[in-house]
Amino acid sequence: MKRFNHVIVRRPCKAMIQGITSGLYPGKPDYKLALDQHGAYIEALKKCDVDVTILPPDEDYPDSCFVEDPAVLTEKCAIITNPGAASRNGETSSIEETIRKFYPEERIEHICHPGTLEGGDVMMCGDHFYVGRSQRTNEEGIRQFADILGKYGYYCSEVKLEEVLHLKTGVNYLENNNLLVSGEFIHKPEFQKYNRYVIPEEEAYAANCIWVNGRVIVPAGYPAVLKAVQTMGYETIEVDTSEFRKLDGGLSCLSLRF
């Protein structure tokens, strides 16, 4: 099943050094390292059937290569976020404009001040969208959310988050009704109808694993991970992610995929 034609990356800065984290796993990123690594999620992306736009890295912004919040991508529009965390809020302008290449303007939508969202808290199920009320999208963003969605005949609803950064940090869908879960997203009632894999909590990192066009594209490192994603028929692709962890960064961060 193909679901996905393009994905846009953003080539890691210098200044990605001094990118927002939570310390929650701890050191600086190794910056040569993480180009790296970069490279090889590209690689992985190619080889899932998408044509990838890759923009050059963007040295005023250092979490610039974590290109999945300042947007949400749909087959029927282009959301622009408003980023909650305020040394992110530049990075709208400079993706947009690349947006606008796949997306006519009548297409292009805007989440507004007060509003603010994160396409990390943004979990796209076929034609239902998850958002997570978190510290980077709240109450009015998830209104704004909404009411764009139902322009073009989404529909979305709230799940408030008690643990983590993002919604997608701990919960992510893998088509066919699978979800991989962990931590606080175990017993959500809101996602007890779906095959839920439950990620043991040494491993909870690796719950960001993202689905395109048949593939699941893995965390390196984590084997029960890993085991669990092949035992549910996918095909799988590892890719070393150590340093984006470092500022509380996994996969579907570091793309847009539409």
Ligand code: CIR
The other form holds:
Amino acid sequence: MKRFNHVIVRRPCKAMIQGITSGLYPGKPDYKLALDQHGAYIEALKKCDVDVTILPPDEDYPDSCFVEDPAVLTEKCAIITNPGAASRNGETSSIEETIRKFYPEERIEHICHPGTLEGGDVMMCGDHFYVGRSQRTNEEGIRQFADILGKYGYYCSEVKLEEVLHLKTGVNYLENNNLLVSGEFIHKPEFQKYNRYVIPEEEAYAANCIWVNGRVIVPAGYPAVLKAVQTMGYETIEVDTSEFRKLDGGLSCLSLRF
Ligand code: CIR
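Now that we've seen the form predicted alone, could you pull up the form predicted in complex with ligand CIR?
Full complex below, order starting with the chain above.
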């Protein structure tokens, strides 16, 4: 099934070694290796029947390769977010410039101060969007987001986060009612209606897989998750993201798919 036509990525910048990290996955990223891994990620996306817009590195923003956070792109509108992390807040202007090539002016919306929201906290399941209330996404950001979605006939509901950085750090929708779920999300009542694969604790990082037009990209090195996704019936592509993991980043964070 084809749902996405376009993908936007941004090449990692040298300053990424100063990116934000919780330290959960220790070590400084190796820039050269990160570039290679990012290249393999782009190749994987190209196999998924999408055109890929590749933005140049932006040295002003160490975390700017995580393009998922400054925008949420839907079939009907684009929402420029207001990232809660101060060092990332300015990433929105250059993403907006790119997005203007794909969406008409009247369908570009904004989350505004005092609301904050990051795209990693948004999980799209058809017309319903789950939004994580996190350290980066606040109540006012969610209120504005719900208002915007309502204008376009979409719905949204809040999921309170206690432990992880973003909602999609721990739960990801693979379409066809299939959900990968880990940690604090395993027992959330709102996710019980899905066909869930509960991720073993030692593979928690691999909850962040992405569905792209019927294929699923899985981080390399997580055999249980890989097998589970294949058992669900998906063709899989593995991509090593070890250098992005050191900055708490995963596969979804590295692209905007629309
Ligand atoms: C950050 O802390 O903002 C980055 N180091 C990682 C962002 C990961 N993005 C995502 O989960 N959507």
